[in-house]
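Next up is one chain by itself, shown in structure tokens, the form predicted on its own.
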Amino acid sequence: MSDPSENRAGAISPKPSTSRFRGISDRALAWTFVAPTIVILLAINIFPLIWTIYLSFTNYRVNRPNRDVDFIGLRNYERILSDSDIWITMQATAHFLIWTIVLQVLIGFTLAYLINKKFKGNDLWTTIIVLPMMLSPAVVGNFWTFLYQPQIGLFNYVVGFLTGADPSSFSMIGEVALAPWAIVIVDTWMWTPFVMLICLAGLRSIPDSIYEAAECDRASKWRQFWTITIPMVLPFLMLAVLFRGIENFKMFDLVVQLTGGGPGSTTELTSINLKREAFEKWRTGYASAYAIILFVTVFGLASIYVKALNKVKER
């Protein structure tokens, strides 16, 4: 027979805390945790995008009072698409984008293929190659600006030693013909290790049994490279191109440190031109339309490219 005092103690003891949440469904609990993230996303990304779209249809200027704002429809878009200077800037961006991607993919894949081979000091060389990627773009820009100096720069002396030209006879960041290639060289030096790491991950994901089966079929190394290595690494290569393409399309800090968009407007990429329109000329509505055009361009090209990437993965 139980003690009455024990029964009274059990009746007085509090219920488990989990009973407080017994009435909350899993969906409500999930929204409780997700809601702060959604609010932050709306405040930081979605609202500025909607506000930019609105400003792109106006003649708004930051340095003018709000009473001067007029709705002008698609006039900003028409002016941008018919401006020859904008298309020259697009050509400069395309030149930078295409050449950096081509060089980084070729050199990055070659380095990954060599490092994937087992040899002494493999880890040490991998660390050394990856070092440029760890540096800040501002540091890299200042560093290469010093290397490109005609009188004291090491780059000019190396080129002069290899070609016999006078080191002080040319300036990589001061001549119209050489300045675009100057920023291509620096970006390739800095971000080729990133492509190398992605390609190295792809190479090391290929099972050794596939190569062993190919050797049993007496396939040559060249045949194995084109029928096994390239097809299986291709999705990783395409992923590297996607990442570098998006990043280089909005390249800003490195070019500003090296050339500032000069000489003239030779290396003025779209990001630099957009910054000048918005924060030097204070044409906020015009710059908003410019930003929307760039956003739609990148989003559209990236969407098409991702569909092609998915088809390659399904093979």
Contents of the next structure:
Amino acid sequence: MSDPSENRAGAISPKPSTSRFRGISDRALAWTFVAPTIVILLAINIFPLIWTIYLSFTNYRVNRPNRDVDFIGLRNYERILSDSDIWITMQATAHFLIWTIVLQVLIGFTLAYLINKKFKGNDLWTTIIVLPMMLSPAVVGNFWTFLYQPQIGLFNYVVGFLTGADPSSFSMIGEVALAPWAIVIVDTWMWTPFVMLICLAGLRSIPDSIYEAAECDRASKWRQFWTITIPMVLPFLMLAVLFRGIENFKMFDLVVQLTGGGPGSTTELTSINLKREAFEKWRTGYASAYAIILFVTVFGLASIYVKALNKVKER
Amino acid sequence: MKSKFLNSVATAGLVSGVAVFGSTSAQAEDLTLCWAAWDPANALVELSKDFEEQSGHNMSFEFVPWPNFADRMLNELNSGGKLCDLMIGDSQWIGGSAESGHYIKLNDFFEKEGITMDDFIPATVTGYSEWPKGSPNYWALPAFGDVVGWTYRKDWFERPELMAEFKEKYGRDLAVPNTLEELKDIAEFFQDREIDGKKVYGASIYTERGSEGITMGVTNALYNYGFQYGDPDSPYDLEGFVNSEGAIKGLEFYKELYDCCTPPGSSDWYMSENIDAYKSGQVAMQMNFAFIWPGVEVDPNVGGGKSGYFPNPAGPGGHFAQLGGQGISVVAYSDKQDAALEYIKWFAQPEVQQKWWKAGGYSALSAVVEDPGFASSQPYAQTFLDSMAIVKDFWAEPAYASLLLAMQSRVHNYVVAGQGTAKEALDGLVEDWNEVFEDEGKK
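Following the display of the form predicted on its own, present the structure of the form predicted together with the partner chain.
Time for the whole complex; same chain goes first.
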């Protein structure tokens, strides 16, 4: 006699797919479901990438459809890598990238550490702090240009008030020495809350029992911070650095709105320079080579970084 | 005189409307005209209501702010988009748009409709319609004449105490400058001065980095100190013309003017920022295209006789001003080319052109600007005429964008960022331009 519960289970368990789709094997059915995704992926990711690689070896210009397209080998790559202007934009990007990450990690972690403490109004402060990252970069860029105005800008006024300098005696976005810092300040203002949120998630994931055990062992707060907090938050911090690094490597809108790449080419980041080559000068082949170089750089650096991140997580 | 001028415009407009559209029975179309978002565009919307009424076609407009205008519209043209049936494109686009087949050639249409380019101001025909330059191949009808000129605070210039102080300091009257050096003196005189309890500055000039701003400004100094785009006998030979001794001095002059006499923070200013600075009473003079003058005249702060206008002053190497303005073209990808041509036919009429001027648009039709009542019809009309007589334009080559961006970068790096010398900037520009022309197979 069979167990009645077994019969009930048999009655409610799904029938094999073959019985529902007669004549179609499980493998074919799986492919049927996956195929549209693969086709879309090929069409909008893989094909453009291959096409871009092809174009990078030509002198193609999209605004000159009537002109012959010549295969010019590695000429575009040679020109880019030997162009001193490109290296200047790379330096500007590196300056922006390094300083924004350093400042955002330091300030973001500090804020997260403070917010993680239980105090009255904790939620309100968290909401206020994360507001900047909810704004559109174009809006942020626009209103910071007003804040940086030498004659009417609040930023200049505050600096003048604190230092005694004439507010109209300096222009944050008009002077070579200050403009790179002007964009770092705005990006830090906008994106520190993002780093803070990730760090906060890390801090809140640490079980209280670990700190309680440390207390029992009479570990000082300082020691707890360096031996418990930092190691356990580190994977989260590294993830935040990865996200901000990738985002800031392709930074465009905020900086265009703030400085337009100026004064001169002081804040012309690689993405701005690439956009000018591709969609203002219409040097499609050259810009394709430029894009491939940037892609390989970011992909390479990100891969190394992710390996390091995984090692930290495994510890 | 003014009312007579108005009456004749109104009558002529009515008669021409009947004459042009009396026999038109074509199907009504929805036409889209693309242009920059600025005051003249609003005037054109009003003017076009007559066309809608007379033709039965419906007009829509796509206006894009100047800093994004080229990006947006050239993308549209390069992708063969059908958004625009009519395009009032910038003068420098004419070469690329003609060679890439974005615009339809208008010669046959002009011939059929009896429209002749001899009726338009010659500089505007060369600047806005012809490609190759100097050949009778027309791709646009001159639509809006424009040129860089200067606006100044006449009321400040006429203050007795300032006049006396200026005369004592410079040994001449505080008046419209005849030379660029005189202009700099005046700008220096006003810089950091307190007027009516407010600190003011000498002049606002073009310094914008992103699109074309600083190039449209610096050329007004370069041309007048001896800069030439190339050897007149061999146009793509640049060495010694683009970076001549005169050109270097012209670039140095522009930097000196920027350093000595502009408002703080004006490192990325173009048309709208200059207008704002002037209308808010920050500057004594502003460099800007003539299109702004109707707006200045009616402004409550600086209009009504408080402002005056003068053409770009001469320099030691000549007397020129940067040409602005655009022609109107029919987009080759439009499905409504007949209706679009109908619009151009309507727009080319002398009566409509006179209305256009009255509405705030600068007509390029000789009959309008040579009308005896024209020069006195507006306080800035004579300055417009004088300025249009000395115009010079930037490259209109198909590769103009590469040429423009190279100049933007080199000039901004020197003038605003203060990097290198004027000679290094112009030598670098020759290098960049040579590379572009080599890529184009023109060298």
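Numbering follows the first chain given and starts at 1. What you are looking at is a predicted structure, and each value in this text was computed from that prediction instead of being measured. Take the two forms, find the largest set of C-alpha atoms that superpose within 1.5 Å, and that set is the rigid core.
Q: Superposed on the rigid core, does the Cα of W51 end up 2 angstroms or more away between the two forms?
A: Superposed on the core, W51 moves its C-alpha less than 2 Å between the two forms.
Q: Fitting the two forms on their rigid core, what distance in Å separates the Cα positions of L29 between the two forms?
A: Core-aligned C-alpha shift comes out at 2.5 Å.
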